[in-house]
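Coming up is one lone chain in structure tokens, specifically the form predicted on its own.
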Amino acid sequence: MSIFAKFEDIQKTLAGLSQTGQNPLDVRFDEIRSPVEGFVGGRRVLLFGTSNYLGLTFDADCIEAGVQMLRRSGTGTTGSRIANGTYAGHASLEQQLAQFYGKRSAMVFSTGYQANLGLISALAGRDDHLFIDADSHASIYDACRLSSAEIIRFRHNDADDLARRIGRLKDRPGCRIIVTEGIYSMLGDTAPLREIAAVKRETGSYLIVDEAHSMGVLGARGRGLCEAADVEADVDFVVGTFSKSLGAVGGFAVSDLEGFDILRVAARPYMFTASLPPSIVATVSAALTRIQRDGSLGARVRTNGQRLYDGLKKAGFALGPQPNPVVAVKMPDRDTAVTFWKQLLDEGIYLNLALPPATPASMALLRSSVNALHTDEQIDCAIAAISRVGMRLGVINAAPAKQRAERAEKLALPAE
């Protein structure tokens, strides 16, 4: 027998989807020329499916730290800082990051991932208790599992089943920790923070937040729902990562707890991998600049993210159930989504396609980003290619849509 005899079923769902022509996980981008817009197989597409929320990766200020740090400190650390040594950037960006949220201390990890993987991982111990929500992102169930805790999930955004949850273990020791996100990356919903926060002090429990895809989203600040929602006082840590709103890689937690720093000797994530090169840190650090002199960014894309949800919406999509930046389109079943995500590329529309069991309740997802420097007549473009594929397919209804129909025929993707 093989040894990759055990993957026999993810080989058949590849082998699936390769007939359709075109398998999401072998495309390849021949350039990407901006935030909004790349080639594939030569042809234009306009990018609805990034996250890259602010659309910072192209920010001239942010590249040129890069450039000037590349070229003074070199192309990498080669090591953890625990082996290797701290750079004087690391440093600033904690202290930066520490700052932004009001907070005593950060850490700064080489990817979102394992900022949640050695976070999660290093605080619950054998007699403690994780309480995740059930639609929790693959990086806080694979922390869970490396920590000796015993893992408990809740109702997705449900605090009433949390607070039962939680009651449950009256009796028993160990720290409760309560695991929730800001915006949830499939659907693009938001947690009940307030509520969870509320059982939180009920129940004497920490918190940690997960902020990916709401920081430099949501809040006046930018700091994410935790602000949006006027919690921030409850959060015993926040975690996050640069790969989104920021533009680059890495990720971060924060916290006002007294001995944060113990974490940096104990979660091994942090202690065994090589720390982020000076040019990264200088690229995030001055994405982390803008987003405080500059609040325009956030609002923009939340405003794109209402005009893209409404617009799919009156298309008659069922969608995710608030508009975000994340916009998700719910498919009938795997094989429509397969083919409709073909067929948006063929028009020129990059999106995720999102199947289970990556997926809540086993959806069939076509998984949509706004970012904030995508345009009035790109957003109506995407929502014209996307409601004449749907009608195609029969997704939505022809006839009452058929003035719609009729607009979206005569929309084409701006020229270049």
Contents of the next structure:
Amino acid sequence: MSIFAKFEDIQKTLAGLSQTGQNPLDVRFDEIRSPVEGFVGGRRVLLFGTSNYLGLTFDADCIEAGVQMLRRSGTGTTGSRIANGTYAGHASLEQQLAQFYGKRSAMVFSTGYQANLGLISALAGRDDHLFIDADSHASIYDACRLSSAEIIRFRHNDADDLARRIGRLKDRPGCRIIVTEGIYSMLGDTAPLREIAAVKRETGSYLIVDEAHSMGVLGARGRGLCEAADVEADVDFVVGTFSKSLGAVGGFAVSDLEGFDILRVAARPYMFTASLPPSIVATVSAALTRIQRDGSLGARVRTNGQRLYDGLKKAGFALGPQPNPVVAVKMPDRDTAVTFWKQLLDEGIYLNLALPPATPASMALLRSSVNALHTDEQIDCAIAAISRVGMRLGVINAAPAKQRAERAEKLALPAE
Amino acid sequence: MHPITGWGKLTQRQEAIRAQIIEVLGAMIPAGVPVSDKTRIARDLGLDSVAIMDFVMELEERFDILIPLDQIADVETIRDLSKAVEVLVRDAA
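Next, report the structure of the form predicted together with its partner chain; the form predicted on its own has already been given.
First the chain shown before, then all remaining chains and molecules of the complex.
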């Protein structure tokens, strides 16, 4: 028997995905021309699925900072943070992050995935208890597997359920550590952070918030949902990534707790991997400086998210529960989702196909994200294309939702 | 013998728990799928990793217990699960 026999089910799923002639997992961009435009298979596509929320990947200052540092410090550090991989830039970026969040300390990791892996697995020891949202990102689940704590899931975004589950521990020893996210990447919904922070206080737990999709997007200063919900003082650790709003790669954790720096010699995903190349550190620092100086990008991406959400809702699509820069369109089934995704690509719109088990409640989703550089015309163009394909495939009716609602009202029928 | 996966007759209490487990499971799988002591939860019922975790969450509600995800690694069959839940119910009291 082949060593790959265990992947038979995945193989079958992959074969199904390829039936449209384009495997969604095998998309190659021949060229990316800007944060909103690329080329796939010789075709120009508008990018509506890159999580590049502030559109900083082509920012002139970021590029210049990166190029200069590349020339000055070389292509890579070739070493771990605790060996030869800490340069002045890594240390100053940590200071800049701590200052940005108004916290005492920050640690920079080589990816966002490793930031969760390192922070959570090191914090949660043998007698501790991790309470994670059921819809947590894979990096949080993997962090749990790497830790030696007990892992309990609570119902997605349900603070009462969290409190009930923590209560079941009664007086058992060990720290209680709650893990939640700012914006959830699949449906674009936010955590009820005020309620969760209240549970944290009442139960004497610690609270970790992953702001991967909300840093730079939410909050007046771009500090994420913790800032927007005014609970920053309750949050013990903020985790985030450089690969979305900051347009590069890498991750971080910040905290106000004394003793935080011990994690530098306890978090294995921090210690046993090469540090970020100095040129990346330089682009990230430039991007963070831009956010600190200019709040308009965050406001713009929120407005753009609202425009896409409203347009698709009006067209009659079933969407995630709230407007945010991540806008998820719910598909009736997997096959329709795959066909829909391919037809959109042919129409010149690229977005993400999200399928179970990566999605909540086994939903098939078309997951789009806007950035601050999308124009109103580009967003309207995406709405029109998604609506065209939606009608063609029968996902929405030809008559717009508003007309149907008016007709129902006229005929004294209950709403659909 | 392993406390969870070892063979041996289920106690009356474990059988009562098994009945409730099967009832909870019934709401999550297609009607008519047979479930017995030896049913392997992941492999025989076609539940993916998330569906299994959701099933565990429902059991936590039903029995008012915590079932840590790291502890269900040893659980393969309905029989294993019945024994594991019985221990957790006892410890929670």
